[in-house]
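The chain below stands alone and is given as structure tokens, in the form predicted on its own.
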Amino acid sequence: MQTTENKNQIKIGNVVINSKVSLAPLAGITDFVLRQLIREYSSTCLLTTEMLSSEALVQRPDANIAYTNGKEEPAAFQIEGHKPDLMARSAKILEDRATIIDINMGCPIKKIVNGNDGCSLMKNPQLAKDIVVAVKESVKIPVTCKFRLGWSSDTKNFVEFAQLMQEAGVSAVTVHGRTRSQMYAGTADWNEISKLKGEIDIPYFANGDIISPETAKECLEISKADGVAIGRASMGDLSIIHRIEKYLNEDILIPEPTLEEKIKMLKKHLDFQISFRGEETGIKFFRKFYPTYIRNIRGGGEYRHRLVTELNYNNIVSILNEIVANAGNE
């Protein structure tokens, strides 16, 4: 594998990432907030953006939907599409804010595939490779490329698909351990990801259900992998990924966040959205994230429907403190 000297590192091309662990791409999550949250806990691990339309980059480079402040390194932009030209052009305009451009070759979702983009991707390895090849050639950055094991349980080639990935120059790949029919169903299968140990000379991460430092590490022995790709597990606590890196670096296992620690991070994640979008926006584009934080607690379905339908910010957080009160009486 092209890794370097130190266990803890993975070379991505010309790119050191100092971490086993890098955040996954969630549509409408990984946002530059979240990622400036999640920084302020890791300095190391790499950061992934959320996915990007490539048409709609290029027909508003300017347009907010990549911002970054250039504190974010390293970070890779992801990019979706089908179209060669287009999505070259979307890297490039991408070029001066990323450390590594990531292109989307496995989001399952049903209006990304009938639109010939993410993972339908599998199903016409030409093209997929064609598009590599023409962001390769627009980019002097890494290029790397997240995908699933297949289309389907009987159509499970993302052996060969890594292999051609690679062919065309990427120099990395993240496998998302179902097949798209599974969507997020199901179990994630970490043994059939180890199918990709000695079959490419290009690190790849691992993901699905890596949910706490215990898992990420039995994921890294199970797949084989040279890293873990941190998705869902980290809607709801910013302290995940450094929670990982701490138990794969030093073998020191800090606890979970305790119901007060989490609420004193959703008051700041929700502080931080609404002084990017605004109040009314903020509190809005927040609402997804409130089960994350106060799952599996005592009146939790009570408490998230009264914080979705809150807009008044005073209000919203005399309910946290309500929450973090009535815990402490239990």
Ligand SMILES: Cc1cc2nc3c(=O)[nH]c(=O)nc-3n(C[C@H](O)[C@H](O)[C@H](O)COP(=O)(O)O)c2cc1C
Given for the second form:
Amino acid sequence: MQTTENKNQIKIGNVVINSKVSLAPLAGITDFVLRQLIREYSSTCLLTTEMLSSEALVQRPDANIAYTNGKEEPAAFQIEGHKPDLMARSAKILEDRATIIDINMGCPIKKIVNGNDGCSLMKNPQLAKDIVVAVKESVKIPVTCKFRLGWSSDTKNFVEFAQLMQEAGVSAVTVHGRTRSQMYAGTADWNEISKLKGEIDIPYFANGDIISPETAKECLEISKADGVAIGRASMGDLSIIHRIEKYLNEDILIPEPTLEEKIKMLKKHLDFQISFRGEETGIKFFRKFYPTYIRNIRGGGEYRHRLVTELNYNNIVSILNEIVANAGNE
Ligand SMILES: Cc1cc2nc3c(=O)[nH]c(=O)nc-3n(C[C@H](O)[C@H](O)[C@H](O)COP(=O)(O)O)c2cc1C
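To test you: the structure above is the form predicted on its own. What is the structure of the form predicted in complex with the ligand?
Following is the full complex, with the preceding chain placed first.
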């Protein structure tokens, strides 16, 4: 079956994504703010929210955890949980604001897998299937899911799992090329992901360790995937997805932003967090991002230490100016 309309598009159910690149879901990271900023650089990529607890959504449908301004399209909203009924109800709550509902079947963290959510669903394919069927019945938009190679190196069931999810009705899958046992150690196995080729009729995104336009291209070639999903590399470079799209679509290699450009991005990201969350919460929330923008520079450790302990906005801006000025003197 033909899964792509042309080489730069991916068809997910009845939705055409004019890109081969998606922003992978990152809890605590791919919030409304980061998604909006990435959208400024790429009008075409598929954005994904952080995982959203189905229980929390059903208990408090009006809470802000799934905030959007309605201008994110195309955007997948990812739900997390293991009870088909709650997953179906949470998908329904999100349907109006989402282009796609994505189901988390890959999260490796203890709290999640001990509750039978995330990657533990790979050990319980029947339940995973029941969830997909229930979600499919409750919404009209396409449903996708994201998982790993398997629970452990001797139980890599991603090919059968993908086939089962397709049978249950998902319109695309994303595979992170690690097992649950690996957590985030080692390297993502793009070659292993290529085993999906010819085994499913729906598009698949390869994910894990893509850090540049060149590695995105290499991953596509090795994994034979229809698209790539970019996670951690979106932290610290708001233009990464745009740069990858330019390279894949037009063979144009835009260099990595300079330190000065990265500090400008950081400042924009910080300012947006503050306007979204308020000054104190925004500054505290942003602390995890400093190391991703400021790395591989002389004295980086000292700057990062000063930034993560600073609560005064003007002082933060002074430190950022100092970083740029000192880099210019080197
Ligand atoms: C901080 C963090 C949060 C994550 N949150 C989610 C999540 O909410 N849902 C999900 O499916 N995967 C989540 N992941 C996994 C990523 O989507 C991705 O599969 C993984 O980081 C590998 O891709 P990368 O090397 O491009 O980051 C998370 C990963 C990290 C590091």
